[in-house]
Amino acid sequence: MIKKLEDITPEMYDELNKEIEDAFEQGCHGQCASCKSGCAEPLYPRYAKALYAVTGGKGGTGKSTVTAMLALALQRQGYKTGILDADLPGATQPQLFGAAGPVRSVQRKGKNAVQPLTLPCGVGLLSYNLIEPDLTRPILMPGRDLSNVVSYLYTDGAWDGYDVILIDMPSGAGDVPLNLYSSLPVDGVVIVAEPGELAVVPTQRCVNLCGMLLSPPVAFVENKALTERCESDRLYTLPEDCVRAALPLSPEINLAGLTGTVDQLDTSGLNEVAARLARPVLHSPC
């Protein structure tokens, strides 16, 4: 059983970081479907039929809440869905669902693996907050080590059998997103923004980074929207086939996040986005 962060040794994430740096220098960005290098296997294995990062350029847009609601929408449509909480210093997924650790170790292919916590709604979850017992203790790690801990939770997570995994990313375009986009086999990203022009520059920067690393946005969610339609997407340069959706500024959503009852929310407003994320599942030969 993994009870605390110290169980993840420096040797583990140092080794993972070297793999990331070596692969990036060789031009590997984790996107095997569009790669012509002919290498035998990807840097990191694919545990789900579809893997998406949920991100944004600015903090406070409700990215984690959108991730949770998207996972619920997918689960309710019949897809086994998992969430990897990659924002270690700002991890909130367990609190949104009213969940608590610790997570457990299981045997997978002769090695110890971290078992995602199965929530009552059926969604699987791995988060730093399910490992560290003292949630108020500062995380004193540089960006490269933070990204390697997240990589460890992915590579040593018992994710087998999932249809879709959503990665709740840190906001912005810093070290952690750069390392993760360039290593994990991400099929695309979901951009979360809020109304207005305050976040346009950092969000567009995030969009451009994802495109550079071959993980273009497949969906854009305007959270805390003031109308029923997505309006702020016109402020951004997005791919033409990027699905747009709006979630209203809602006291019900806010209260659910505060009380750990996100799994009771109506997620129908994200059904179109969920359907887009499920496309690789429908076309998978597995």
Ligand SMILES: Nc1ncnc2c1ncn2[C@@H]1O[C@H](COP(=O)(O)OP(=O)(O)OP(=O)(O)O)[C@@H](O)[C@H]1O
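Note that the rigid core is defined as the largest set of C-alphas that superpose within 1.5 Å between two forms. Worth saying up front: this structure is predicted, and the values here are computed from it rather than measured. Residue numbers count along the first chain shown, from 1. Compared with the form predicted in complex with the ligand:
Relative to the superposed rigid core, the position of the CA of Thr65 differs between the two forms by less than 2 Å. When the rigid core is held fixed, the Cα atom of Ser232 travels 2 angstroms or more between the two forms.
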The other form holds:
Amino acid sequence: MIKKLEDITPEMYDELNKEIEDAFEQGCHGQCASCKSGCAEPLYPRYAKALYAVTGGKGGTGKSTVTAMLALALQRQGYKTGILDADLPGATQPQLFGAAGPVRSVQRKGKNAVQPLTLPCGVGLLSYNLIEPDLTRPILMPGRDLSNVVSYLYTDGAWDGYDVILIDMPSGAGDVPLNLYSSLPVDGVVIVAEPGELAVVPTQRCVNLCGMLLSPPVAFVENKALTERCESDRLYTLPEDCVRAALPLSPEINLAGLTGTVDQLDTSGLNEVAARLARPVLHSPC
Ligand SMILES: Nc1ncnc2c1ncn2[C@@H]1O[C@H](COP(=O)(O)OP(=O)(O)OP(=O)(O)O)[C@@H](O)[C@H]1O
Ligand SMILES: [Mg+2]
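Previous: the form predicted on its own; requested now: the form predicted in complex with the ligand:
In what comes next, the whole complex appears, and the chain from above leads the way.
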């Protein structure tokens, strides 16, 4: 049973990441949504039909809140959805849902796997805060190790049977996002930005980085929007087929986050984004 960070040893994630590297060497990049090979079963360890990173160029724009609301929107549309909380020192997903650990370990293919916590709304959640009982203990780890722990929570999470997993990313282009983009079979990126000119430079940088390393964003959420019209087309260079949505600056959303009741929120404003994220599930050969 994994009870604290030290229980996830470098040998464990090295062994798991070797599985990914071996598949990569054999030409499988795990990008089933865009791959034309038509193989019966991907070599890459793929536990959900679609895996998305929810990110942005600036801190505090609402990435975690939007991740939680998008997961709810997907779950409400009938897709089994999970959240992987990838911001280890700044993890907030359990608090947003009013959830507490510990998570259980289960056997998968003869090995221990971590069972995501199934929240009352049906969404599955894995977060370091569900593993570590002392939430005040500082995490002293270099970026490379932080990203290995997150990779571990994906590769050794019991995610089998999930349709969509959303990764709640730390903002920007630190070690964790860079390593995760190269080590996990991410199908696409959702960008979360605040409205206004101040967000433009870091956000466009993040959009372009994702385009360079993975693929252009599949969705752009303008969060804390002051008008119903999404400003993204005026301020940003985005692909035409990137779905745009504006989520209003709202005391209800803020309060739900603070009181751990995001599962009570109306998520209909994100339905179009959720439908876009579910597209690979409908066309999945796996
Ligand atoms: N649409 C909204 N309306 C009002 N408040 C919001 C909205 N979205 C998020 N917030 C509030 O903004 C704050 C930051 O949100 P959140 O933690 O989701 O951002 P983040 O981008 O994940 O931050 P970090 O960069 O630290 O990970 C929280 O207090 C949250 O309740
Ligand atoms: Mg966050």
